[in-house]
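One chain comes next, on its own, written as C-alpha cells: the form predicted alone.
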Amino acid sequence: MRAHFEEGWQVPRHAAIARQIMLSGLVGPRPLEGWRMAAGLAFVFSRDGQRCWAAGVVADRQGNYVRQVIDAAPVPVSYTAGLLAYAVGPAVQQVLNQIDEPPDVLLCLGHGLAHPRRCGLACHIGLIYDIPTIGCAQRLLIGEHKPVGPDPGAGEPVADNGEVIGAALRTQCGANPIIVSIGHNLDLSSAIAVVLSSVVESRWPEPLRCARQLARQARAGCEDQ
C-alpha cells in the first residue's frame, strides 16, 4: 500500500492535537459498493509499553487468508486516550507498506468518527492510504447509547451531543458489542454492513480477529523468551 502524504508521529501533544482537528474535516463518508477484500489491522504494546508490535491480515469475502504481515517499531510517544495513533503509527505503517495489493476495505483495531476530535486511529490511517476504513473498539471513547438488544445483528446508535458518531453492534449471541466507526471513505450502514459479514467465530471480524491473534503471538514470542 502507497502511503499519500508522510505523517510525523513524534510531535508534542498540542501538535497532535491540532493535527487531528484539521484531519477531521477531510474524512469522507460515502457508500460502499461492493467489496471483495478485507484487511484487519492489530496491535499490542510491550509491557513496558517502549514498543509495538502489529499486524495485518488480507482475507476475502469467504475467509481466505491473502496476506499476513508482523512487523514492530518503537513507540514514539506514550499512549495516552485519543491519541493512539501516534503511539502506534510508525508500527502499524510498516506493516500496511508490505501490503502490495491495497484492500477493498481496512478493519482497524481502535475507533474512527467515534473519538473526541472526530479523529481516530481509522480514520488516520484511512486518510493517509485515502482507503475505506473502519473502526472496531471494544468501549465507548466518547459518546452514549442505549443498550443492545441480544442478537446477532442488533445495534445502537453511538452519540454524541446529539451527533451519531458510530454504533455499538452486538456482533456474537453472549458476546459484548463492538464500538463500530467509520474511518474514511464509507458510510456508517456500509461499515456495520461489512463487520457483519465478516464476523465467524468471534465477535471480531474474522480478519481483525486474525490480525490480533498474530499481534499477540509476535510479542509473547519476544517478550516470554
Given for the second form:
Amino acid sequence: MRAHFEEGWQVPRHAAIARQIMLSGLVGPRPLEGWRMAAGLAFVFSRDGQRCWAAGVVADRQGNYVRQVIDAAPVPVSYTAGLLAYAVGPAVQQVLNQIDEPPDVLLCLGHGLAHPRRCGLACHIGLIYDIPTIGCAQRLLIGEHKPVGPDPGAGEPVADNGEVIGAALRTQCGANPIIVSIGHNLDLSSAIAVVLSSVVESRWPEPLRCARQLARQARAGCEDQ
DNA sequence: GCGACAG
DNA sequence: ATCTTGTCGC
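To complete the pair, please output the form predicted in complex with the DNA; the form predicted alone was given just before.
Below is the whole assembly, all chains and molecules, this chain first.
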C-alpha cells in the first residue's frame, strides 16, 4: 500500500487531489473485531504555518498510556482545506514510524471519509500503515446532519448528496458534537463505539486529547515558531 | 452582504 | 477546553 505514497507529500495540488480520488476507492469499511490498544494522533502548526508538531499516544482499554511519541517537521505544502494530509504528512509519519507495535485502532484528528473526495487524513494514514483509523473533527468539511440530541451518545448521520459519510456525535453534555468518520479498515458503527468508549470527561476521545496536548506542549517549548 | 469550508 | 460573538475577507 505504501507504493501509492512513494512520491511523498510534496506534490502539486492537482496530483494530491488525483491521488485522493484514487485512494478513496481503496478504503475498506469492515467490522472491527476486538481491540486492546487504541492510539491518538494529533498535531499543531506554528503561527506561520510552516512547521508542524505531531504527537501519538497509545493507550490500553483502561486508559493507561503505554507509548508517547512527539516529533516535528517542516510543512511541505501549506495547509488548505481538503489537503490537510499533505501539510502534516511528514511530521505524522515521523511519529508513527517510531511506534513499533501498531495499535489496534488509531484515532486521528481531522476527517476520514467525510471529505470532499472521501479521502481525509485518516484515510491516508490507514492506507499507508494498513491499520484501522478513525477521523475525529471539530466541524464539518462537507455534508450535513440533523440536530443532535443533548445526551452523550446521541448521534446523527452526516450525509452528502444522500451518501452517509460519517456521524455527528454528542460526546459530552453542553459541548458541540464531534464529526466522526471512518478512515480505513473499520465501519462507522465500530468507529462510533471506539470513540464513545474512549471519551472520559472531554469532548474528545482521551488518546486524541492527550496527543493534542503533547503536541501543543512541544510547540510551546520552541522559542521561534 | 454573506460566509468563515478539517488544522 | 469550549462556545459565542465579533471581525475579517471575499
